[in-house]
Amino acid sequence: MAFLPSWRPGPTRDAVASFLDEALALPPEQRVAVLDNDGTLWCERPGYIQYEFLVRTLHQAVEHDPGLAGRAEYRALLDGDHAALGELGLQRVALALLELCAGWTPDEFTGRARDFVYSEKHPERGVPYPKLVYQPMQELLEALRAHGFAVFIVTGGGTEFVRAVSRDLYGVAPDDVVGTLVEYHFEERGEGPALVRTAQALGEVNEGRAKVEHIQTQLGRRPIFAAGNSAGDREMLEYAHAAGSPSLALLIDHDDGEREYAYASAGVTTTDTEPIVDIGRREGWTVVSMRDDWATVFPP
């Protein structure tokens, strides 16, 4: 099979090929790759897929308890009232959404997340969500493994949501996913001990500096390859890029409004005002143009 067949020949693909070849000289334990998920491995527009899952969960909850619709956060979500959501603030809305899954066991959450991903369709493209994984990035994951890399997902999304589908979609084991965590509560039930989700986040949202800190605390290995697409990935990309030679920081630029979406990626919790693509070019990262570097975006 040809090397990265969905990548067009050119400097970007050459940079990836050179890095992978040079990495073969390193001991296997040093070949560590970390990749963001939303906007890096699969599509994040018009909304995050996990967000759509939580909104569907809200609709289901309101069917059983119509009184929930009167709560300000839920009313704004149900109405798609972006002005009201902005006034309420991201943290308040996020905590309200967490409450919808409070009391679920890990297996229950995983089952519902998988059911959503495999049964629902993208609201604009009308295809199942697994069809929104970027074909060129699937090929890159395969190439990394073929060159002896350990591959991890480091995402700002919920850890358990990504774990529910990471093995099927990316070949990444659930315990190789680092994301935003939720607190669990241990309790005794009639059928035996159980873990249940709470409505509280455990630690910081996994963006920016937190991504690098959590790579160390949860993986204990320094990456020499990182891929991301937004300001929330900046520190992770910097960290991998500074690992020495060989190393590679790969930034996905969403500049293809015909086959995907054209937009400037920004982190949810970051305050950078300089476009991440400008930062990447200045720092010497490898910037991937979806429009120019990918012959195919989504799988057929």
The other form holds:
There are 2 protein chains.
Amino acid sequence: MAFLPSWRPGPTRDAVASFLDEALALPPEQRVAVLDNDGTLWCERPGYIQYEFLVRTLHQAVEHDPGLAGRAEYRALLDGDHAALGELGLQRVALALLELCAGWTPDEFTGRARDFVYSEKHPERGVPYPKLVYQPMQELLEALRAHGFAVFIVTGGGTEFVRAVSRDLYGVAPDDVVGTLVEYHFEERGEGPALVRTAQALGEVNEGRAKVEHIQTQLGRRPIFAAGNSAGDREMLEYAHAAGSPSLALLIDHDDGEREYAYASAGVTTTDTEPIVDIGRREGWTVVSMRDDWATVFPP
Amino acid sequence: MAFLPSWRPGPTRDAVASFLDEALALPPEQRVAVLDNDGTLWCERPGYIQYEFLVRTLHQAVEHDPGLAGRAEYRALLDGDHAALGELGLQRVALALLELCAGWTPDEFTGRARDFVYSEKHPERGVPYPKLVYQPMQELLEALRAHGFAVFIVTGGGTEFVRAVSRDLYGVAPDDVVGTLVEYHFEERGEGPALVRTAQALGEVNEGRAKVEHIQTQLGRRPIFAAGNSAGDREMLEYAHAAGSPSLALLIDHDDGEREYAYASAGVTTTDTEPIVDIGRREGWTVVSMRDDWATVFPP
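How about the form predicted together with a further copy of the same chain, since we already have the form predicted on its own?
Then the entire complex follows, led off by the chain already shown.
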């Protein structure tokens, strides 16, 4: 098969090819790649796919307990009120999601998340969510592995949601996903020991400098390759880029309003106001223009 | 090569062999093994090897700052005062270790830990620490991998200490070690971004039910095989044993005072008073007698 067939020839694809070739000279244990998920491996617009899952879970919960609809976070989600959601903030809304899923076992959560991803359709594009994985990034994951890289997903989203589909969508095992964690509680039940989700987040939301800190705590390996697309990926991209030579920081620029969505990075927990693409160009990262560098965006 | 050559023929080796054969019928992603480290993969007597590392680090710190010797935790360690250490408690002493290493980068910590493990000798046996890995468990790790298992170490010790040597000693990558975590801080330094250790533990000590909770948060996979030797491994062994069929909970009984040490399990954070070997026999775990089941204990 051709090398990165969905990538157009040019300086971006050449930079990736050179990096992969140079990495072959390193010991295999140094070939470590980390990739953000939302907006880097699959589409994050008009809303995060995990948010859509939250909304469906909320609708189901409200059917059983209509009183839930009175709570501000749930009201805003049910109404699709983006202004109210923005005011409440990602963290508070995320904590409300945790409460909806408290008491579930890992298998229950995984089953519901998979059911959602494989049975629902994207609200604007009308295709199942697995069809919103970027074909060029799939090829890049394969190329990284073919060059002996250990590939990890480092997501701001919930670890368990991404784990539920990471093996099928990306070939990444559940233990190779680093994200925002929830606490579990171990219980002795009549039928044996069981683990259930609590409503407590475990540690910080996995964005910004926390991504680098969690790469160390959860993986203990320094990446020489990072891919991201938003202000929340800045520190992770800096960290990989500074790892020495060879190293590559790959920033996806969402500049293709026709085939995907055109938007500048929106910081999540960061206070940066400079667009991440401008930062990337100044820092010497490799910026991927979805419009110019990708011949294909989504799988056929 | 023969199957588990350092294990004597008999019911214990047969139970391991049957389990491995039956596991071949499972999808590879379900073949997940977790193993405790201290007392399960290598010797933990007369003290944890990581404790010896702490003491050496402390001696070095006191050389630079003699005032440190006045602190209760450090005084007890310098004097080898086990009664005082017991009164202070493992957690308080462990936190004191964290303070000694605050400000170190991951590479500094790894370098010092490796230097210790490879250059120091066991205080009673006079051999380097890598010679205190149990030969039969090395063979078991190889057999698990040969049967398609993903192998993880789940230790009560510090994650970073075990990671520093896990690849060399056990063939286990740093990201496949789950232990007690320390927080890191991401800093922008003149020479680029850097990560440094803080003096804060991250989450709970990885013992007892926390081992099961952390297997879920850090790995997101349910083990069907667990190996341990102490009361702090009880819940992890129960959890693996209850995973269905096939599953195997392997408990190492330190009953060989001639070739290793003879001692009953000492709980660390648990309040169980029943010996773990009695619990294991009652629960139907596979109990390994070091004296009877192992032809060889340490590598030649």
